[in-house]
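Here you get one chain, nothing else, as structure tokens; it is the form predicted on its own.
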Amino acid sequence: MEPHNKDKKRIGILKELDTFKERDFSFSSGHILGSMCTQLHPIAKEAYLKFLGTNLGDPEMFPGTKEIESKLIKFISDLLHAPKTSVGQIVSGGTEGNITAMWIAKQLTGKKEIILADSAHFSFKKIASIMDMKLTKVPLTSDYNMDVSKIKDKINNNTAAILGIAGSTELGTIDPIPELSDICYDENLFLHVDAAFGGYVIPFLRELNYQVPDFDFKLKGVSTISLDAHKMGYSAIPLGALIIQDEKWLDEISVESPCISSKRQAGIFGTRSGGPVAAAYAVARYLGKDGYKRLVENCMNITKHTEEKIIDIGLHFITKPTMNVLGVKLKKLPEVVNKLSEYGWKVNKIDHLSCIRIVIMPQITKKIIDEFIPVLRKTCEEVGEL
């Protein structure tokens, strides 16, 4: 029996979609070994599917779904030890979480300037130029950690807002977090920290006794904090989080909102879709703190035997991991990413550092990793590195 001309056209636009599907990479695979982002966790996907077509935009619509935000939000607040007095915010990932952190510092602050390292996410460019607000740099110590007896010398009148980063996007590295928590209590400065990749991370590498420094609200200097489930929380894109240590000051970016069932909104968005919220608290819920634990504690293996396996081969690193993310120098830096992509491998290429970044995520094995270093290992002699 012939299908239906309408079935007959949901087939053809299917397997059109197959056909951009298959010239991607997957997570899947393991192939991809450059990205922060990850596969899902397969109750991530069945939870999102439910909530797809859910609006947290206008919640008395979506009772359950907007019941389901507040308790991850619980959730990642009760990580980051948030106080009584703190409220969260759902984004859709780091970039909107920095956005919104410096939107909250500069409209509570009426000041201008952000003091941050050479290492800060690329999403402050994006900052500077939409709220027109200055990048005052400071340089990084020879660990790639911000330069902290630098900072001082900065502060101005027009400050208004310090950055720590917890798990830089280029190596993985943590700012020291509780000296610049110190400043900016003394100074009375607005500290965000950019715990985008490290917020899933560094909890459980203290529990698992790693020499990380404190990050989180157990500080009294910090003000705002991002975190990204999309990244180690294994959970689906587009999630992250924003934690403020003050829920009165988010009323400093809220707007009224007539056509809605809420009077005021605050944030980028307004319609956002209840899926990967879902997804995230189902993940949450499903592993729990033990879960993220054994989770972290699985990546920092494969890191060493990573890290093991690429000095066996001759090559070396920009610093010593400090958590799942490896930066190997390279000198033919191009030649060895492309060469890696014909042979079905993504790393990601850092130019300024001339190094790859490879960020071993949960889907990553050792099998994997055996797998990947004698490809390496013959595409650094073909091009020369070796």
Ligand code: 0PR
The other form holds:
Amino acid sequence: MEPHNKDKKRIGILKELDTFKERDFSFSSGHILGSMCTQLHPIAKEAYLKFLGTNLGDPEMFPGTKEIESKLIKFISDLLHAPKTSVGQIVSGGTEGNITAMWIAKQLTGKKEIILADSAHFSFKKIASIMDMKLTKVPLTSDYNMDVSKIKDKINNNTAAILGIAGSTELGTIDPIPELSDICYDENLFLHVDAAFGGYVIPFLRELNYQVPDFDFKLKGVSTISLDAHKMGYSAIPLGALIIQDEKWLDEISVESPCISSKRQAGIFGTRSGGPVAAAYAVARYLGKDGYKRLVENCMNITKHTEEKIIDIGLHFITKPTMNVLGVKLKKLPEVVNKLSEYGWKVNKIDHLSCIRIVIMPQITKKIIDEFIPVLRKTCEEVGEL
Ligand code: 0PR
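Can I have the other form now, the form predicted in complex with the named molecule, not the form predicted on its own?
Full complex below, order starting with the chain above.
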């Protein structure tokens, strides 16, 4: 039978979309090695589609979806040992998590300076611009962590918050959060921990006996923690969470909302889909803490394998990997990155460290690494890196 006109139109549009999609790299190919996002857990996609048309901006209209959100927040809060007084806010990712945390800090303190290290994510530049805040830099140690000994000199009457990073964007390093917590507790300062990447990794590294510092609400000086399910939470974009030590602080970022069914709305976004929330919850239910632990264990084993193979090639690392992020030093950085791309492999180029970033996300297998290593070796030989 001839397809109906409407079907023809639909098929035509979908074909057109496919031509765009074909130009993209795909996580399923295993060739995206530099991204902190991931191929979705299969249940994430099913859950996402089921809740695609729901709106958590008007929660009383979608009480079921709202309950999923509460359950996801509970899972994440437990993971981070959040106190009973805490509250969680679902956000679109690490950028919104950081903006929201600094919004709270600014409102609570009436101050405008953020003390942070150079390893902070570039979203803080947006924060400085949007909220007219000042970024006060603390130098890094040779391990690329914040040099805590230099912080006290930077604290002053205008300090709104200190930032600690639990899994830095470029190298996956972890700042000495326990020391930061002590300083913030003693000086009554707001401490935000950016665990966008590390939030779903560090709790399990600790259980797997890796030597990593405490970073969560077990430390009494921690005020807020942000983490992303669309990174190591193995779920769909866009999904992050900000866990806030004291639920009263939510008032600082809430406004009256006369046109929706709830009286007040907190946070930056209004209308937002329940799809990513349902996806992240479904993955959390499916894997549970044990499943995430196995996932992290696997990523770390493959990271170790990758590290050994890269050393065999004769290349070096910026720092010894703390988690599943590797920074490989290169003299011929653009040449290597371009050639790898020609060969169909995508790594991230980090100019100021003269390195490439490789992130061993859940879809990266040992077999993929064993395919990549000869290509990396060949590339390095061809461009004269070795
Ligand atoms: N905080 C940290 C520590 C991050 O690493 C990132 C993103 C953010 C905040 C911001 O998160 P959103 O981008 O979710 O708002 N880190 C990665 C980066 O900038 C994001 C990324 C993901 C980059 C996939 C490339 C890519 O292919 O490198």
